[in-house]
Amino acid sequence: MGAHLITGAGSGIGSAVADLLTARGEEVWLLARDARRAAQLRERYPDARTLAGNLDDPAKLSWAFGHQALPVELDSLLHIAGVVELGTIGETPVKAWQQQLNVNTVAPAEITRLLLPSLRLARGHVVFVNSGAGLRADPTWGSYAASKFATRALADALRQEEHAHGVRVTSVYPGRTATAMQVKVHQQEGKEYDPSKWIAPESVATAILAALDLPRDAEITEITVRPGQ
């Protein structure tokens, strides 16, 4: 059994790998924006453990790190959590862009720096979730895209810096997936949401497990998770 650190086990795709990794035993730590949140997940993951560190201030996470006891060694990093703002280039302001940047690609690069000996010393899996709109961007979704387009880049050159310590990086590119989020997507486009039409967080959740159960003399690089009706 391994150790794992997943961002976004509140809801969602990350609540739903957090369910399947702590149902065949595994030892799970959680990431929650403070000290309320991490009580929370502790009651809902009472065998897992918990760090403190806000996303959207990528500058403290060291800090906030450095107070608190780490994972020694780390077999998965799973960046799932996010945050979307939709908008036109033209009506998007600066704030929105910086949390977009700052939770979905800055913070996940600190986590990452922070946490890589650990994954090195068990040559570990870092797995990126990412989003279609890592691959193109579409009208009202340009500082979304931006910020996703940027993380493929940063789990790119991750995946070819660590490969000599063994570590393999992982991106993941899911359709609609029923989450919050997607709730929040549909407010936003003015359409009426049925959770039916889209992907379950069960069924992504399963693919990012296949990533970590391949045996260590392959790696996949790149999940492509479509709905599919």
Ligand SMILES: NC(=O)c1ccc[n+]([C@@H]2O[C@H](COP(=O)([O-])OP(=O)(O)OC[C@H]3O[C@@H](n4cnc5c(N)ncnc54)[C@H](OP(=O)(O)O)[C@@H]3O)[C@@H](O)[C@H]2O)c1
The other form holds:
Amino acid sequence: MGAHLITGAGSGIGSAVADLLTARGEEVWLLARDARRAAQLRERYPDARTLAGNLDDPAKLSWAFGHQALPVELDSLLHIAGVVELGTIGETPVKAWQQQLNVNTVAPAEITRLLLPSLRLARGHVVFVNSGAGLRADPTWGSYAASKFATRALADALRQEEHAHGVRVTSVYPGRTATAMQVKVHQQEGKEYDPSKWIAPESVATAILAALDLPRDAEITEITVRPGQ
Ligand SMILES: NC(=O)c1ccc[n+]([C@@H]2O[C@H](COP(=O)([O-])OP(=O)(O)OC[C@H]3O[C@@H](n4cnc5c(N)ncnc54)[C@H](OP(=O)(O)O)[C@@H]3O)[C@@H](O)[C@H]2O)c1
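Give me the form predicted in complex with the ligand now, not the form predicted alone.
After this comes the whole thing, all chains and molecules, with the earlier chain placed first.
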């Protein structure tokens, strides 16, 4: 049993992780984009604590965290929230670059910074839900892939920096997963969406929990999850 803070618990992979952790009776903290979303999360997860902070505005997270109760000791920080915007480099506006970099990279870095004292106290675990696009940048995926490549760098540096404090760091690289994000990707690609072709969010959540549950003598540094047959 431990305390876990999850971003992106309102949907998809984050929601599947919140379901698994709350079913185990763990102490769960959920970060929502605003107070209204936080109230919705408390309705769905009555035993969970909530925090509000918009990942699209990372510079304000420090102020927001300073005005809310935070876990004293944190066993895991699960960065799952994310956004995607497809488009060629030639047609991607600055706003799309900034939003993806803010939500997918800068906010996870800032939240990690703010919660490091709590993570060190618990010898905790930081999980970054990355993407296959964090390993390979295909046409029209440039801005999203850039944000995920950067998140990989964040995770790799953090792992080495925090090793001495007993903090473990895992990057998870899922392939296409049947969530609201994948519906949007299909719309932007002009393709018909068939969720049965893609990974169930519960399967990615199961892989994340396997990394968390691994005994302390070992650390899963990276997990790649691909659609099965
Ligand atoms: N689905 C895929 O095929 C796939 C593949 C590889 C990697 N991933 C990665 O997996 C992670 C989870 O994605 P998903 O597929 O589960 O997506 P999803 O169903 O669209 O859920 C995304 C979550 O992120 C939250 N979020 C977005 N912008 C936010 C902001 N500004 N502030 C706070 N929260 C914000 C959303 O909050 P609201 O509920 O309030 O909107 C939502 O809970 C992402 O990092 C994504 O890049 C997904």
